[in-house]
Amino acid sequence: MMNSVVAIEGLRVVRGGRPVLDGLDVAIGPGVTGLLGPSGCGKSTLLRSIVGVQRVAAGAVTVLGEPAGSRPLRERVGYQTQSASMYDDLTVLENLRFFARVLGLPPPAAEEALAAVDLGGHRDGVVGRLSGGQRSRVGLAVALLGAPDLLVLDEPTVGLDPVLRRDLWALFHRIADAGTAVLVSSHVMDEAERCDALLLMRAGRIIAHGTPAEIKESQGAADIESAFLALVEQGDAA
């Protein structure tokens, strides 16, 4: 785990009672990561553990070899919710000021912001008269406020269509290529394709890590969900 963006050994978090993660161990490297699994089954909560907004029963979570919501990462760590925090009657570059005046960021982030999204075209619109694709790229334009070296990103793409889907994700690459480690959670299967690297999961488990490629060929399966459903098979018969 030494050369990892992300290290976690050991995470349990328990909520109303009950382990939602418990004994997780994984890596997470450069590049596109994502994190698939049905509803529920944890991955908001271990995002919340690696930003480190989230409280811990027990484990260690390494970011960028400083422990998950230290004071270093405040301005190396970009993290866009499933429901992003914006002003609805301000305009885009507005809510970009705003945010990168309260990280005490120069004025020109914002700007930097706006163009790194393709938002240029909309930079005076007013947020709450966008699309739904235009409003997740104003919340991953704030995500990315200060150049973060990771990007955490909780179902970015959720009620897409399939042209915008796929416009966020060479969007997410492009970042990527840019040196930003980019971790996105997902509940659809169709989007694994996508990614540098996938981790799978299932009632809090990481049950599988590694490649598209290599995933599918451990299971001999066609696709991920494919895949999915042999790790799951196993895992009950288990």
Second form
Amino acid sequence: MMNSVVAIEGLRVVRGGRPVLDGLDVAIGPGVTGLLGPSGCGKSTLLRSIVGVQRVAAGAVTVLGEPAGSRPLRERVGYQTQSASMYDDLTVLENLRFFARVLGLPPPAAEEALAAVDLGGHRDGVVGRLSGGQRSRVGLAVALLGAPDLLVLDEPTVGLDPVLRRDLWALFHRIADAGTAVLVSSHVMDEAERCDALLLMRAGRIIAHGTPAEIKESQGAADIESAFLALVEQGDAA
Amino acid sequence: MTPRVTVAIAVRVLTQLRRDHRTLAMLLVLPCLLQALLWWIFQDTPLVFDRIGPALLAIFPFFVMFLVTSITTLRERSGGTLERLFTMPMGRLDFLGGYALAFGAVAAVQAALAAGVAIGLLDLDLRGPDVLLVVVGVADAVLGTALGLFVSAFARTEFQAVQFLPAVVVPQILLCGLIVPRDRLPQVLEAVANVLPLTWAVDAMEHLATTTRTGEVWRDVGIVVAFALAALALGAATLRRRTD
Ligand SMILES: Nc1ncnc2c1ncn2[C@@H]1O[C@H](COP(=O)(O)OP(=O)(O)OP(=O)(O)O)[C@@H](O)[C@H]1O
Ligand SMILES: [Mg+2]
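Here we have the form predicted alone; I need the corresponding form predicted together with the partner chain.
Now the complete complex, all chains and molecules, led by this one.
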């Protein structure tokens, strides 16, 4: 627990009058951690709690030793929301420069982040006219600004082609190797194998936590999808 | 509040406006054109134009700033950019201040243009100093911006945001003294008019038109600014870092 990047205890979140997370405990370490679960299970809610924009009913969320969302964390945590969250009428570079200024970074930071996601060629393109995959990468570039210690990415690879997805996962690992903890959500089970650690989530609960190999072994399953289904059946039987 | 962040937001809002030629035209050119249209309508009755011309100089900036701000801030709320900004070192006063600064600057240009057209081309008769016309215009526009920011919290779609125009702005236009001078309104309506901010912006313009004394104008500007600050405070209360 001591050197976990994110520590969550007894997290309870109510949305629209319904408990979405109810007494969730989890500790997330360095490396690339995948948060996997079906649509509506509460992934975005959990990530929003970690970056400190979700109203929580109870529990403690500690990030890098500080309470989630507290002032010192706002330069140390990069966040990409599930939607692109950029200004469609501005160019790629103008978007990045703006967020860099808010973070108090010098102008070259914007170009560096663009280079990292391999979008230098589109720097003067208006964001509203980019393809879905390009937009998603601009969003990622914004999250990368200022070399954060924790990167929280909400479904950054959804709807992308296989080549781009492979490239992005390679990028996540390069970022993690450089010392940034990366937390990525997805509802596509076949992305699980690319993670160092996995959190399987269902209906607001973490039903498994470990390396992909550990989770498969514990269920005697050939792949994560089968392991997930086995875990779901056990949960329903109990 | 961090000046660096406030200015960054103001510059960004202005850059977005510069991209959007149609909105820019609505902010800067349309008030002048509407002013000219009215002058034309009342060509044979110039006394009427002299009476309602100043009121219009107060109403236009309020109207268009309210419209543009309520839509743009709604986009920030629903598009996720506000959420992203709240995970960064941005305070809500930076956000409000950035918008007020950007639209205040646009308002200064708008007021100068509209006043220039009204006085220079359309022979609007004005006793008070021209500069004050711009001061009132800016206070007025910031009021529109502040109210627009506030009401955007109560709309979920742009369609709903536009509906605040007839609900929040039109009653103020009807009661501000444009149609019937305030002291000739039924007593209850006069009392209502007296607590509506636009009334005081129009009052300031009317004083500028009719007297050279500026005391009342400054008092009115003070009232408008107080309303704008109150609306900004209400707006700040609707901007939450943590949402449901
Ligand atoms: N703004 C909201 N108001 C009320 N309820 C909400 C809101 N957003 C989400 N919910 C509810 O909270 C639950 C969890 O939503 P969440 O967005 O965290 O799911 P998710 O796992 O991220 O799904 P997806 O994979 O589709 O993005 C859902 O049942 C949803 O209906
Ligand atoms: Mg989600």
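Note that the rigid core is defined as the largest set of C-alphas that superpose within 1.5 Å between two forms. Residue numbers count along the first chain shown, from 1. Please read all numbers here as calculations on a predicted model, not as lab measurements.
Here D167 does not count as shifted, since its C-alpha moves by less than 2 Å between the two forms after the core is aligned.
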